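In structure tokens, the next block holds one chain alone, the form predicted on its own.
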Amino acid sequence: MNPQRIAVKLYLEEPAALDPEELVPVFHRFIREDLVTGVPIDVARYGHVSDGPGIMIIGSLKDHALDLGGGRAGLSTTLKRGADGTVASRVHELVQDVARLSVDLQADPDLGSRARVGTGEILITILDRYEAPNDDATLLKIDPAIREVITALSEAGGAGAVTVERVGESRDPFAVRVLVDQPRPLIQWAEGVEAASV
């Protein structure tokens, strides 16, 4: 299995209080001061759409976006194409990127705490369907990748409770979400937390 579009969600931890539209300036700053990955290109205006994609940075090999999908708020970051290495290290970088947006975000004096996301839950969603079809045997192949990853994010002495559950129907991309019981705090996954195996 080699995945190369795989998308990372966190979950804001007040969604309400944050208005998409807030972000867009945001983004435009983070593009001109090269504060995201993934070669940037331009910012989209999706907030109109219910369930939508909400407002995102378009860029050459990943997006990055507070993203509205399933009715949930939550940053996400999607990577689109040139992958090396393996698909734990796929989803570990992925997972990073998304906690450095949401701290990033954290950091403007307009933002502050409403950009910040819980590290409990995580949607996985592999949008290769032909490498990843929506089924348990997906599952059982993708299951080890991600619990690598999970034992990397969380505190030391072990993740306690982590939970990985197929998400969708068989039409969907291919998706996980991931409880974890004692992640890590947000400010780690964002600096990068050792992961020699990942």
The other form holds:
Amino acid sequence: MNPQRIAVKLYLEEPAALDPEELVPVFHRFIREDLVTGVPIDVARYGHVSDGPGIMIIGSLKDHALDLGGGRAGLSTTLKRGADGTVASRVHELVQDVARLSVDLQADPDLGSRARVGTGEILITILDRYEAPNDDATLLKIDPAIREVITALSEAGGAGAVTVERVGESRDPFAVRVLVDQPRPLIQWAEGVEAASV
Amino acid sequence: MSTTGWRDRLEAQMPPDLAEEIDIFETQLELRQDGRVDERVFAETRLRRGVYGQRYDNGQRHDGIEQRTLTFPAGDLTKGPETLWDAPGMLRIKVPWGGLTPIQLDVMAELAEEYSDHILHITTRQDVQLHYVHIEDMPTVMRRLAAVGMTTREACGNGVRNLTACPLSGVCRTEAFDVTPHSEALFRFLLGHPDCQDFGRKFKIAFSGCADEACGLVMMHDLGAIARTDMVDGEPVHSFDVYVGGGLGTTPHQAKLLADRVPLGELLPITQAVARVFARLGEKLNRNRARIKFLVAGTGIEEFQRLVREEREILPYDERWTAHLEDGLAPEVPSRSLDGVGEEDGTDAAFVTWRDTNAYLQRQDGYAVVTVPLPLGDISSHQSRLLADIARRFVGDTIRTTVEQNIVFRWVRLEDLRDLYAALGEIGMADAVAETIVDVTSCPGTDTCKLGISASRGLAGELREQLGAKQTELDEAVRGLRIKVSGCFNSCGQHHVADIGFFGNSRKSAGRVVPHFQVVLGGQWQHNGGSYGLAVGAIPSKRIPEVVDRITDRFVAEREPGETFLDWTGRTGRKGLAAIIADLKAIPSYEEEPGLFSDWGNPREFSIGDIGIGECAGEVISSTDLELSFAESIAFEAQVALEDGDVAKADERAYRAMITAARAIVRTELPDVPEDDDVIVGEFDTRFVETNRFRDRFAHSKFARPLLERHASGEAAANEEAARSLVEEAQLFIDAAHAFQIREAGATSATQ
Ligand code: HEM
Ligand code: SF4
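Form predicted in complex with the partner chain, following the form predicted on its own:
So here's everything in the complex, that chain up top.
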């Protein structure tokens, strides 16, 4: 399996505390200060679309977003092109990206600690219906890669016992929800994510 | 890899002609990557397949403080002049007459997720656009669309663009008759038609079911057809009034009547005749004067009518002109019958408001059309899938997009209205704003368009929010007004036909640039966009909501009983209107009001440095160049087949490449040459080989011989060696065709 498009999402702990539009100037600044990877190009605003992609930093290789998909606000990074390495290393890289994004937003002075991100739930989506239809066969194929990432994270002191479940219908993109029973505070978790090697 | 994977999986589902088109495009893409196709030719090739550039694709972006260079992985490789390969771009998907099915919505939703930004965007001409798509993903996206009968062909470029029509066709209470089958027939007939490949500019067509309402907007189109029914000897007779030469942009024109009462069977040939006159006489060098409106204005309508009549008389007969009429014009039917249906009761106030705003009673008793408003024309992938389910449940295949960037469901049983309202409400799509001042239309503007000056979508979103918040307090006469916004003078947002229109521009003040919008008042939506609004002054972008408030307040205060907004603007006059907003023009210093120096939804300090070279369409590349470039793609496929050891395919592709090149050459003199190998080779032989015109100074007729011989024998290459030599000869033949064209062009210019 060689999926190119993979997204990793963490959820906001208190979505109502943040108006998605507040992210627009912050994201423009992130681009200016080279804080995100993936050749960022511009900020796209889709806050007016319910259940949509929210406020995005669109890049050539990666997108980063305050994502409103599934009706739940969260932070996501999507790998779009130029994927190399194993599936596990791709997922790990995305977890690192979204962890950094979360830490930066949580600490951003303009947002006054209102962007609090939980680490107990991670959504991993593969946006490639050819390589990864949303079925159990894909789950069987992808499961080892996800376990590998999770194991590496827990070894680095980041996770806890985990469950991995496939979510969505067969017509949706393949997605798994990873639930961690002892989530750590974001900063600690992010350090573990950074240190883990896959 | 999923590129070839999708191709193989969908092979049986794609119409063969579209599949081949996409294969050729994919090969062109590879050739361009190898530097074997010129960037200008490639740009026009992709534009003719709906593949547009997007803002920042020249690799430059102003970050609010300084100009920055975007470093894309593919480096300097381009997909057009100053358009970098790796910069994501837009794909416009044609939706002829706005007709969509749930399965098409499903597929576009998948594509938006897998290749774009999870958003389907409905345009002001009923199309769907995907943004931020990588050029290398385009062929796969096109294949997945083709598998559900959709095409991007000629969605852009100098050709026939999407054909629009009233979304109410067939169910409208005021229409003369249903224009849908005629729109569809004309769309199919013109798609890829050889007579439409040599235009100097784009060509837009619209259909309307009646003259008085607005839906078709015929008067602002290059060509438009308005349905009419006359009683002749007590019998109703259907025909079209055909208009030509309308258009918006910097020099808006109202269309002129080309011919009235055109019989149904004459619509296709008369359009074809117009296309040929436009291709022959339209301006090719100065693109600012190349739309047909300039040709019509130049010749005068009488002379233009004469030219079209003359052309019509010499058109070779084509059975497609009337085939759709013989098929019998089967009307659309509801997916659910009215059996056992009573009227829905309207007790819940929110439902009643929604019903009064968003539902329209059809001509057919017991059914309604329901508008699903999309903010800024956007709908997410997830919503699209849920909306497709709702369509399946209530109306089946009868979905349409509208030029107001919404979606409509037709054939909703009145009894189902309440359930439909609830179902739409569950997915956040039951706002009671259809056709009200809240439902603002906008072009892409600075969000994604390379030519954008001001943030049309930013402004539209802001107005939508502000007006939406006070919607219930608005005076009835104001509620029904329309606002349309364009990001620059090109008018893609159709601001000329709005009651209140805006287009982006900028003004300098103390060394800084301030985003502005020109205010255009009193355009007419009725009568197919029957008259255009008056520009009354440019105002800083951030003050536009104030402009809307002042204008609408004044209208309400001064309005005489029954007076329309259009009449009021006419009575007040340009001067009077300008006076209402004049004081808003003053620009304070940056220190006093820094907010004025950035645009809506974009906190970066305003700059016009991001404006790039527009891709209205590519440069004018002759159809001979394009066809020769296709021939090269086919020759390339032949080489690939040879490498794969597929002798039969290599032979077939090499031969096809030569036929394609020969046809390109023959078409320079005989535009109507049919797709018949015998005729093509025969004409090529007598016109160019026997007359020694194709003869090379050194190689003589050597290059033409392989084609003539392969054709005469009809025998495929027997082995790999024979195939290999045919593949090489095909390449030489194409090179010779290019050389021939250059020689001929030299000869022509030398004699001028
Ligand atoms: C010089 C270049 C251009 C000119 C003169 C131009 C003009 C127009 C006009 C007059 C319309 C709408 C009115 C009609 O229905 O006929 C239109 C449609 C449109 N234009 Fe442009 N345009 C230009 C370039 C662009 C560019 C660069 C973009 C952004 C990518 C763009 C986006 C659109 C869109 C989204 C529509 C509605 C589209 C459709 O489905 O056909 N235009 N254009
Ligand atoms: S009106 Fe201008 S800004 Fe808007 S899409 Fe057209 S060219 Fe772009």
